[in-house]
Ligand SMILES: Cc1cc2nc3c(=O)[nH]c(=O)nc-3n(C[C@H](O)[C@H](O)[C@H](O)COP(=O)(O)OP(=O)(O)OC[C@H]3O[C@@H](n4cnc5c(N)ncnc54)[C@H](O)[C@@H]3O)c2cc1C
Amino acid sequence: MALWEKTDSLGGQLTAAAAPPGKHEFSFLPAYYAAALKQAGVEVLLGQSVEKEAISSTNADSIIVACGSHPKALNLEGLDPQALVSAQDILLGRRMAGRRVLIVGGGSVGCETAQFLAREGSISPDQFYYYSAQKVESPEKIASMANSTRRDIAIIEALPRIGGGYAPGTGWPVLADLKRLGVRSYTEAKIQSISDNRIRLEYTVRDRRLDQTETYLADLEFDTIVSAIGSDPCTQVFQQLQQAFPTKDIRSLGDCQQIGTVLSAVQSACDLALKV
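In the form predicted on its own, what is the structure of this chain alone?
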């Protein structure tokens, strides 16, 4: 049995999943699975791309494709492509955001990316400790620095609220942190136009107590727009292998088959392993 990985490390999207505040535990999973694979006698080949000749030489009875997913494309007319980045690129450190950031997509990924960027623009726990211990500033000043961010961040969401995608009772710490750090949100929002690093937005504010709805317009300036509108399965390798080896047992797994969570990917892997 062999595991092929085209990059130089295991983990895939777990690296991005571990980047937001409070999710560092995910960073331990790749090391755990690397040790478990070694113990189980699985040959791990890093930097190994999938090519027809290489597959043919293995004489494998079953091929399981787990290529993950890729961010959905966000097409905004009038936007400079250099100003657009994906949430994944931000979390993986491939791209940096400017001071004024608009995040399109207010699901769990969008909210956690906003939290990540807001914390990045605030003082760190080590700085907080040092400032407090050394009395660099007054307690009030230090508290103000810890509860604010140098970045101007806003989330743009088409649905009536942000935070969709969280399991019940799990999203509130992130949403509370966004409020604490001054991250704004615009819900039921529609982008009307983009010009010269300025976006015109129509959004809705609902007062559920009074059962009232008001629609407003806003002009928001930005240096960076972060796309967090979801992902699509990477199916190309699976389809190519099916065409190249029609008689082999070829199956897809995880986000490559259907977008889900870390838990659903692990569960589907266990279920498939029992069937092969």
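What you see is a predicted model, and the numbers here were worked out from it, not measured in a lab. Positions refer to the first chain, counted from 1. Shifts are known only where both forms have a C-alpha. Here the rigid core means the biggest group of C-alpha atoms that line up within 1.5 Å when the two forms are laid on top of each other. What changes on going to the form predicted together with this ligand:
- Considering only residues present in both forms and aligning them on the rigid core, one finds just one run of three or more residues with C-alpha shifts of 2 angstroms or more between these two forms, namely 51-54.
Form predicted on its own done; form predicted together with this ligand now:
FYI, this one's just the chain on its own, none of its partners or other molecules.
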């Protein structure tokens, strides 16, 4: 049995998932699987991309494709492509964000990327401890440094609220942190135009108690736009292999079959492994 991975490490999106504050435990999972695979005698081939040419040289009875997903492309007319980055690029440290950041997409990935960037522009827990222990500033000044960010961050969301993708009861610490650090959000927002480093959008404010809505226009300046509008399954490898080897047993699972969560990917892998 062999596991092919095109990058030089196991874990896929878990590396990005583990990057936001408080989520580092996700990074333990790849190390666990690396040990479990070794114990089970599975050959792990890192830096090996699966293409049909590679498969034709194996004599595998079953091929399971778990190629994951890729971020959806955000097309904004008038935007300098240099100013656009994906949430994954930010979380993986592949790109840096400027001081003024607009995050398009207020689901869990957009909210956690906003939190990651806001914390990056604030003082770290180590700095907080050092400043407090050494009385570098007054307690009030240190508290104010810890509760603010040097970045100007706003989330632009098409739906009536941000954080809609969280399971009940799980999103509130992130949303509370965004509020604490002064991250703004614009909901039911429609981008109207972009010119130079300025975006014009229409957004709605709802007063649920009075059942009233007001629509406003905002002009927001930015250095970086972060795209967090979801992911699309990577279906190409599965389709290529099915076409190339119509008589082989080829299946797909995880995000490359249907965008989901770590739990749904692991669950679908267990279910499938019991059938193969």
